[in-house]
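The chain below stands alone and is given as structure tokens, in the form predicted alone.
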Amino acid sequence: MRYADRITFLEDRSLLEAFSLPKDDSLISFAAGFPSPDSYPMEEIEEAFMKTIKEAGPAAFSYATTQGLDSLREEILKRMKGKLKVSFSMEEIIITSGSQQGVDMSGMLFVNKDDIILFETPSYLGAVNALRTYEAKLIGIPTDKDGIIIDELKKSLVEYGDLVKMIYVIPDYQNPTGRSWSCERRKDFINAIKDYDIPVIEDGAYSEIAFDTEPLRPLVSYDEKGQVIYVGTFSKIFSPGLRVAWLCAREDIMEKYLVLKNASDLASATITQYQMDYYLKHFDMDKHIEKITTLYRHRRNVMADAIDKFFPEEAKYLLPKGGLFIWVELPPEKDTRELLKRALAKNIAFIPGSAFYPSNRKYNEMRLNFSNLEDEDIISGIEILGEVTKKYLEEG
């Protein structure tokens, strides 16, 4: 069989390998990047699609317009302005399915092969992975506590000039490190990037699990330029089966993103926007996500004490106020990758650092994910890991 080339570009397979890890009963995955079950209002949901069967009958299972449901586009639109502070208009929002989908247009829509894409890193994997098909070349631009180093993008952004066709960054709370940008970062970054004319994509997928502090304000609040783009999703706050999510742009880019919506899918499925739209009318969102973030903040707590009584003390991580993940990082010349090996021979999973490098790949690093499990399989899977650490550290 003959495939096209760019199927050689997605040579790591770890995101592919943590939804398809075997249903085991000893296994305990820190692997995906899972919101809980635990998580799903599922009786709200039920009277959701229910009402929705009910009152919008076979509009429900019919094609919707490829920009999505008017009303659900106004909810979610009413939502950014009061959370996120945030206008768009109606023909500046676009449902997608998944937020992933928003990414993956946008390297249809501004990437041709061998150009340039800037990511922070590390990186959120199934960016890297849908980018890379587009044969462009993949920077990363270091980062530290605050987010992106700000010099660095620069230096790049000089050094590469107008090969540079987008930024692809997630500023709070981010996949993988669970690190989040200070306000004077994001001002410093729209500062750096206005006088270019490239687009920037804004990963929001983790904007509200915010467990010490309220959200901060997303980069496209302070974009004048119309540069940035935001992509946003119900995935990590709601449900991440019923594939909800959109993108914000200005009009005129919006016009080519509905475009290649129309020629990817046609439309998004009806049912869930239809029930979406139903739970953002008729319950408390924001109460829903106040009790994610309290399960959340308690899981981290729990992996954080965890990983202090039984890890090394050379393994070092910086404590999320918000997300999904915890990084930790060994000392340099350790492989985790390595690790994972004796890991998964005790039934312990994890996603190896080196896999959300777009360039410049660390090997001493791992993504635990707290979200998923209950709190004895975390001190349990922490302890038996922090063991095979330590054995692994101290072969020198």
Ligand SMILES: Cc1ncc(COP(=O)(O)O)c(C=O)c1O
Contents of the next structure:
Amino acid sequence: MRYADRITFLEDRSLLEAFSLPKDDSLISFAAGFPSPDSYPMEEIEEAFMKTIKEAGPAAFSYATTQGLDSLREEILKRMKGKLKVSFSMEEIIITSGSQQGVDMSGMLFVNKDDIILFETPSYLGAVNALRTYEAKLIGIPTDKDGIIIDELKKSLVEYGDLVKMIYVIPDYQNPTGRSWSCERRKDFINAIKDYDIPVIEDGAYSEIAFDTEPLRPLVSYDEKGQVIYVGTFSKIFSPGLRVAWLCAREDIMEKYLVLKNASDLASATITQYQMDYYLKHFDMDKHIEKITTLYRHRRNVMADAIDKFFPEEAKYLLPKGGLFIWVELPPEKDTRELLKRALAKNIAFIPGSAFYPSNRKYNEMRLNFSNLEDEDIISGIEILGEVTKKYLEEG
Ligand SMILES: Cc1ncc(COP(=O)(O)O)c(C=O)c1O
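Follow the form predicted alone with the form predicted in complex with this ligand, if you could.
Now the complete complex, all chains and molecules, led by this one.
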């Protein structure tokens, strides 16, 4: 078969594999970034499903508008205003099928072949893969514990000039490192980009999974030009299977997204929009989020304690203050792809850090998910992985 060139850019299958690891009871997987199925409020979901069918009737089974259900969009805007202190109008929000679709459509909208996309690195592999298909050159901007390094960003903006067509960032408890940008860094970022006509995609997938503080103000709340496009999702705070997410953008930009959304899938599934809307109107989403953040904070602590106990001293990590992941760094000469082979032989999976670099890959890191495992599995999995890591490091 003669395939399009873009399929050859997707050589990294780590995410695909994380989604399809066998459901083998003996495997302990720290690989995928899934929320815990125990956290789904099943009784409330059942009520939302049944009532939706009864109350909305056939409307719930017809096409929704391309922009999405009015009432759901209103609910999301209310939450964004309350939680994230950011206001958009009803014309400035569209419902998407997962925030992955929002990221993908952004590539469709702004990027031509050989353009440049800047990423904070490391970054979300799903976004790297989605945007790679537009045949752009992906350039990683280094980060430190407070977020993207502004001087490095400025250097790339000058070096690549008009070729830069988009910047993609995850300022809150990001995937894969779990780090969050400081307030200062957020303001400095907006100052650094405001003189350039470049859209920024702010991915807020983890913004409400905050363990110690209220969610920080998103970049979009500092942006006076309407340069930042915000993608949000119910996947990590509620359920990824509903595929209900949203994208907010200035009205003139939104008009273009509408055309693209219509061209790519006409509209998102109607029934899950109604169900999500029912849930938001009749139940307490904030209380639910408090419940899951308590669970994930606990699991983070269990994993961190186990790493402290079982990993060799040379393995370093920063305790994440939110999100679903701990990012572990080994000495620079080590390669976690090799470690993964040995770990898999002992039925332990994780994603090697190199998968999360759009460019200038580093090979000595790994991402460990803590949200989707019971305490006993976290502890025994980390004990085995700690042993395997010790042996690997001792080989010199
Ligand atoms: C940073 C980030 N953005 C987007 C997504 C995709 O989320 P959705 O299920 O809304 O497509 C993920 C999923 O892991 C993610 O980590």
